[in-house]
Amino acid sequence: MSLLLPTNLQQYPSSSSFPSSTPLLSPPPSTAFVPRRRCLRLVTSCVSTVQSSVATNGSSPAPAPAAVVVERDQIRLGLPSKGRMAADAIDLLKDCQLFVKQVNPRQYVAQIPQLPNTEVWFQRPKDIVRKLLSGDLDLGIVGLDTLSEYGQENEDLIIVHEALNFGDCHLSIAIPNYGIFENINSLKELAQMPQWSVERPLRLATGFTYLGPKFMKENGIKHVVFSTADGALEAAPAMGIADAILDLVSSGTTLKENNLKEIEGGVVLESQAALVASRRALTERKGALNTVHEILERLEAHLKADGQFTVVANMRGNSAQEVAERVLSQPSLSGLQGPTISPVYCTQNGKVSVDYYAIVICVPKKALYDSVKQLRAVGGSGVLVSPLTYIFDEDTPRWGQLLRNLGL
């Protein structure tokens, strides 16, 4: 693999340096995109060649340093300091009655009560992996796509938990849907094209200057020279700065409305939300390991419960297997286990009887209206619908992997 990395942007042509009758970027007069002078300022000021992340042979860069357990009675937990990713992670805590209190919202340290052994420092998601790494920080929250570029698969590095329902998001190469790209709608297509070349190579601007070299040899694909850019990354396309950009999307809007578009093969990687530790300081720390474990365990728990009810109705019957059956015979209303049915017990002419059964089912979300109708064609009545708060299984499943990772 041929990866070229330019000491100047500039010593490469861009597409206006090539003859009118060829054009590398020409977008119809009604789709063109027309940056504002600012926004080219921005963008050009902030573009810079790869230094150290990709070498031109292909090589991987030196590793990083190994963690030092620093000798502290506190445990580290790292959360991201601003936006989106910050608030939702603050969220989910609390969800799982771990509240984080700080004192002043300028300070970078925070106490979370349920966890006396703990400190929550704030940190730019980049840092809480670099720290980690390091020894600073023995936990995280972090995207897997931070974790994947800044960690790049350091052993030291173990994911806890790699699905907390918030930040999602894909890694994804996205290229102009107009001029010579008008046509290309997959990785392999952009691949064969003819003008791709070691004098002419496919320009990439990327903040991910690991994944992206690295997803590129190994789908076989040569002749790229990546460059690094901060913020209007859509707009490089357009002004001639790059070819295509490798850059994070949620909805797509932003890439539609900037005239670009996502192409087959070229998602790098599927992100969200995830808890991440320091094997080292899980295996040397006195008292990391049992935090993690009540964290997991919390957030497992509340996971698992969100976007479940419990539906509870009353029904007639002779006997709870007959009941059973007559609710197993309607295919939402086995529920995640059950369902449970019990006797409800009332007096008559002084006599206790039973004359009514309390079934009761978990359902998602999805399925609630159609359990409900279920229930009510099978004879059930005074149904309650009530949100989970947290599901406790008797054995949390993460927590046995995360054991076995470790070697314990």
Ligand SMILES: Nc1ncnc2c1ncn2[C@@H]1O[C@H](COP(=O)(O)OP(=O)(O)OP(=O)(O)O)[C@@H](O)[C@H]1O
Given for the second form:
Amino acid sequence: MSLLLPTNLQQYPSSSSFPSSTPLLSPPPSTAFVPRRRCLRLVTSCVSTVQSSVATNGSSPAPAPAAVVVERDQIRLGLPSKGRMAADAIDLLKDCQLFVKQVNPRQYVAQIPQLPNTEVWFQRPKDIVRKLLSGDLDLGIVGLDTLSEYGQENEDLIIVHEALNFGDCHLSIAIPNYGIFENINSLKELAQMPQWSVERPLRLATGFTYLGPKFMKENGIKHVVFSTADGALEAAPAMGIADAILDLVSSGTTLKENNLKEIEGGVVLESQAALVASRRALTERKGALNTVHEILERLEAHLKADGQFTVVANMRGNSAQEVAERVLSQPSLSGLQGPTISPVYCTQNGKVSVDYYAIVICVPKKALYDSVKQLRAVGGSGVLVSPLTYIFDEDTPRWGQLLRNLGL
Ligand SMILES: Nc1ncnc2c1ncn2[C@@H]1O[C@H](COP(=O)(O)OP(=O)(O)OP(=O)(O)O)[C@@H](O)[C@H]1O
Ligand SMILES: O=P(O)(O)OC[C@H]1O[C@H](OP(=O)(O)OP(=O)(O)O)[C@H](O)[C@@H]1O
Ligand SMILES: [Mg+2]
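Let me have the form predicted in complex with the named molecule next, following on from the form predicted alone.
Let us now look at the entire complex, which starts with that chain.
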């Protein structure tokens, strides 16, 4: 196969792609920490010279002396310092009653009073990943795309929560919707175009210089060269300096406005914000595991509740059992663990009696109207709907998963 990769790309592992759907990465062979140095990062926006000029993002596999975790009192959490993830990360923590106290936006360290042993450090997303690897951060919030690109499947990186519900986007190949690409709609068709040869390979512009070549190689795409730039990649095809691009897409507006289209089979990964930790920090740094447990519990309680409403309704009935049977006959009314049903006491002619029962259930926001209809169908009235703030379960499944992953 004649995938044209510069030699420095070929020394990286090219096993299966980093699975964004896998919550936790596999355990490491040992807990010994070998820090990896940042690699050279050569950026060129000149596509015609790229065959030997693209270097991968992230860390190089250069040998380094074994080291231990540097002692410090504080657990360090990295948050995006700017860009579209910055405000959302702080807002998410606020929704979990974790208030980041940043005196001014140019100050790169902050505190969370609710977590006195934890410092927040604001960094660019890619630097959060690099610093988790170097041991300068213990925890971080970054997009799965950045984690995959700069983490490069390093076993020290553990995804503690893979779906923080913001920063949704996907990494995708896009081609022009005109000219020779007009009738090309899939990766397979793109690969089979007669235009590409050793002399004239497909020119792909991307900032994802690790994931891009890896994806093309895994998909058996021959005759491709990569170029990279720091932004506005969508301009490259119209400028004549690339045939296709590989970039993040969320609304799709930028592609549309630049006459580009996505193709079937061209999605490299789905991404959203994730909580990531250094395995070494969790196993060796005092207090790190407790901190991550608390953050995880708060996140799970908030995120689980975020998608739900509390619904209260009154229902006429002869007994709680009979009301329960009616409610449970409806598919959307079973709540988290079944409905809570309580008698509503009233006085009639001086006597206390029970003619109504109050039922309380949690329903997914998306299923609200269906649930209301089903409640009415079984005799529910006076339906009250309120937002749900937290759901603290007995245990958080991701915590158990994390402990297993750490071998604890
Ligand atoms: N439409 C989108 N385009 C790019 N990133 C998005 C988009 N939607 C969500 N994201 C997420 O936001 C992250 C940060 O993007 P942002 O553009 O703010 O910073 P960056 O491009 O990594 O940094 P810089 O602009 O300094 O190079 C991305 O890595 C991705 O996880
Ligand atoms: O699908 P859309 O909602 O249109 O978003 C996709 C665009 O957003 C990002 O660019 P960004 O805004 O970060 O600018 P950049 O090109 O300078 O990175 C990304 O690189 C795409 O260009
Ligand atoms: Mg950007």
